[in-house]
Amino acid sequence: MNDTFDVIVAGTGAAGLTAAITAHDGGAKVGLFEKADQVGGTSAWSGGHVWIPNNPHMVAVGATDSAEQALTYLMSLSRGTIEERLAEAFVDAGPEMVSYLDKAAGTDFYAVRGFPDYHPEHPGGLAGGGRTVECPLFAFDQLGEWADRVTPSPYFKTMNITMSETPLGAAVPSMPDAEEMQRRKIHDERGLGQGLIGRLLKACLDRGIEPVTSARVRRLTMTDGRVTGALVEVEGRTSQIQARRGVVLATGGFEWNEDYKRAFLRGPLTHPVSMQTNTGDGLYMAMKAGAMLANMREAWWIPVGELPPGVNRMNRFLLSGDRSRPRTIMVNREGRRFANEAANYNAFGGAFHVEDVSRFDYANLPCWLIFDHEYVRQYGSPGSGSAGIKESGDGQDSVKAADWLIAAPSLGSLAERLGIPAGNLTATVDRWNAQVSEGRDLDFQRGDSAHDRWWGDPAFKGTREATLGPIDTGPYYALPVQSGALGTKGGPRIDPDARVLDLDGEPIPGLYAVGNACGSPLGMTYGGAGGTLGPAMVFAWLAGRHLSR
């Protein structure tokens, strides 16, 4: 293994892809180290969305936008947390990255049609969308051994798609038909996280960038208080690798280290989705070097359903869509509604975090996602992403829920499962019924927002039925939901050149973090799809175009 490189990048997600290729065409010798076995990270795993404001694809889906405007929008949800500085160079920098991306790598990012901010009543937000940009499908055959080394996701059921053909990704979607799925197949076309992972991992090879795997970054060297290099353990054995520029974090979070968690997070995260080495290398890394931390209370917060083994690897799944769908409501263990169940799912983690002073515990924690049997017979149960299980019987189709769902006849007998007061559940859903009649939910304003009426049923989409319907039809099922997150979005503090800075303010010379190794640029916030790779992929642009002067 060459032990001798300009510039080191640990990790191979979207960030840490994007910062090699940016140092490479700077006239950087670059090498690329990989935790895991394969590369891509939890990027690997996603959607795919980006989301860079003022794109400049906005204009092919006639929406238009500003760096004021965007700047506007970030800062109305910052709450004190961002540093303008950041969310200025995220903004300015965003669509120099797209565009340098597209030619320079072959992104050919597009703007995703009308799916608007997640907080798009605030000031600056889109309701009509266009921030949120992807890729097209991209043929795995063009990796060739590698096709095979990049980590698929366990949240979708077939790779062969872009999200935009999804209920969650279009307006109205379009699915591909089996012809064209069997075509698709021929040359593994692939979208999602994947087309975007495999466009950087071939823009990576075609420079000679080629990732070393089961290759673990474990401490860094310094040399009279600058960074020079970093101890790198493959297959057991460590190796002294020099960096004659500097080293980019881009491991991931620490969503996956116990102790970290303990100490530096806001309230629980029992159930994260992203890639099991996020332990935090990197945070581990900066704070023996002497690294000022930022943000480092946030995650990307996101609800999460339990499955049963077996279904997909990671035994759970990420609940979104299902619980925006009309028929649904999540409680509490006093039976009662306690936000909006189709808010963004990183808003919604707050809803985990709420304290009970007086029973000094967390008020919606245990909480259950409640629906009914017309839910199943119309979207399937959720994480199943299929429609119900139909059983012929009596001349008439019946339709069976999954095994893992709590079931039962009545709400009553439900709400005795589940242990909550059961006059409180039958009330709940008669006030929630009541209210769908009335077609506004008064309690927590669900589908009042341009974005509960884009995540619900696609049949209804842009309006409030998209999202609002009664819960009537028996028997009802509860599904247990967990604090999730994607990962998260603490980390040392940088600057706008996505440098690590000291106690002191300073930079760290030779000391790079980006994406969820660092602290979050955006801080609190999620601006909308795409809202983890935006800034992580910006950032490690605007990473290796330092690296390069």
Ligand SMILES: Cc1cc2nc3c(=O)[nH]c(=O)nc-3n(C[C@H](O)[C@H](O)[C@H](O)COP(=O)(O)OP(=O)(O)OC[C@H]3O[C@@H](n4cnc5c(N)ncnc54)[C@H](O)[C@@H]3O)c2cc1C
Contents of the next structure:
Amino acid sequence: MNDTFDVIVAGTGAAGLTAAITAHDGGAKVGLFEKADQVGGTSAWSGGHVWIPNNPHMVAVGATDSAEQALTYLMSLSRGTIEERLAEAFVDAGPEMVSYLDKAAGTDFYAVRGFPDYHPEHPGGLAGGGRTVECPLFAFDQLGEWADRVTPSPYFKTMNITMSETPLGAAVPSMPDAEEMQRRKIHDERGLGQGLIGRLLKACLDRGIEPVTSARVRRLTMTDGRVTGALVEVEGRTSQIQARRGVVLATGGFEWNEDYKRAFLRGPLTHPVSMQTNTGDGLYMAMKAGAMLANMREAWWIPVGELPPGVNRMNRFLLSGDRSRPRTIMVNREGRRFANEAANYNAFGGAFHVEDVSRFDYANLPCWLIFDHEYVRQYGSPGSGSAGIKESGDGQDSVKAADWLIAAPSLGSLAERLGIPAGNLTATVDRWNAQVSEGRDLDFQRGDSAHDRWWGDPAFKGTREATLGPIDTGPYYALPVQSGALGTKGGPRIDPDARVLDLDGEPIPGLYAVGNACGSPLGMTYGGAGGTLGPAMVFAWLAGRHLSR
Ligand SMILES: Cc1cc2nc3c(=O)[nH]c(=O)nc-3n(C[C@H](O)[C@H](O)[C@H](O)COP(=O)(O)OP(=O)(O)OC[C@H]3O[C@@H](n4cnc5c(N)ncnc54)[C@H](O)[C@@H]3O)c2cc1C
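Next up, can you give the form predicted together with the named molecule of this protein, since the form predicted alone came first?
Expanding to the full complex; the earlier chain stays at the top.
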């Protein structure tokens, strides 16, 4: 293994690849190391949306924005968790990063039409979208032998689509027909996170940056207070690698490290949905080097449903669109609703951390998604991504729900199965149905926000009907819902060049952290679709640029 570089990048998610490309283009010789045996990290599992306010492609979808408006929006969500200079750096550099990668790395980003910000009614928020960009399909056969070395997503049934073609990613979903899908398979054209990672990986390979896989960056080496390299473990053997300019930690979060979760997080995170290799190695190395920490309590929260073995390789799914559709509510062990079920997933995490101080327990864990048979008929079982399974053609209602759901003929018997008060569940559903018929959720304002109206039933996109609907057709079903996250977002505190700061606020020379490996520059906020990859890639670009100076 080559043992001297200008820059070492640890991790091959979107953050690591972006830093590698940018540092190389600034004249650095880059060594890229990946702990897993495949590249791409959680970024390759993702939808590939990247949230960049004021991006150069917004005009094409009729959206307008400004740096001031974007900053107003972000700071309105801060609740004291954002350092304004970091938000400014993000807003200023984002459009440049997009133009740079389009030109230098062939990302070919375009703006997604209509996708609202996640808090569109906040000052500076955009209800009509435009801040989310994605890549077009990318032909994986261009990657040669590397095509099979990108980690496939467990969560999407096919990777040959863009997010914009799914009901979640488009105002008017347009899933390709069978003939088009066949055509895409010829050159293995992939969208989603695969399209993004495929393009960034190709840009690395074209530059002669070949990732070393199964290579875990273990420890930083320091000389006179400066990071000068790292110890990298490959197949049980440790090598000393020199980094003349610096090391970029792009190792993802610590959501798969029980000790770190216990030490830092504000509440339970039992069901991460990210790469299991994200065990907080970057956090460990940064702490050893004397880093100050930031945003440690936070994660990119998301409600998660469990699946029986064999449905996907993570045995879980992200509960997002499914819980926003009509004919669903969520209830706690009291059989009561406790939040706007269609709220954005990151904000929803807060509902799992609410305390019942009398009981000295979490108020809303455990909890369940409750829905009816008509839901299954129209949308399929949650997590299945398709309409209800039809068993026979005998003219009877032959729709069948997935057998791993908890089912009962009446709400009362469902409550009994869940061990929650039957009277409460029935009363909750009665009240929900009454409010649905009035057309307003007076309890939790579900459907009031442009966000909720986007994520529900695509046939009613933009209206309250997208998310409000009665629960009145038995049998009734329940799905236990767990507190999950796309990844944590606490880590070493960084400055606007992504340099890691020490306890006195001074940069630790030669050390950078980006993506979920650093304390998120955007605090606890999730601005819009692509809100994790956006800052990850912008600060990776800033790190690469700083390393080029
Ligand atoms: C289904 C799904 C859909 C999503 N959709 C979106 C979306 O559309 N938009 C969005 O913004 N976010 C989305 N997310 C979240 C997003 O994927 C992550 O927040 C993002 O990928 C984090 O990027 P990263 O580069 O920091 O980390 P990762 O992509 O997870 O990469 C970290 C890499 O570092 C490697 N690593 C760890 N330790 C070491 C070590 N010691 N040495 C070397 N390598 C190491 C890991 O193996 C991993 O490959 C989604 C997540 C999921 C699961």
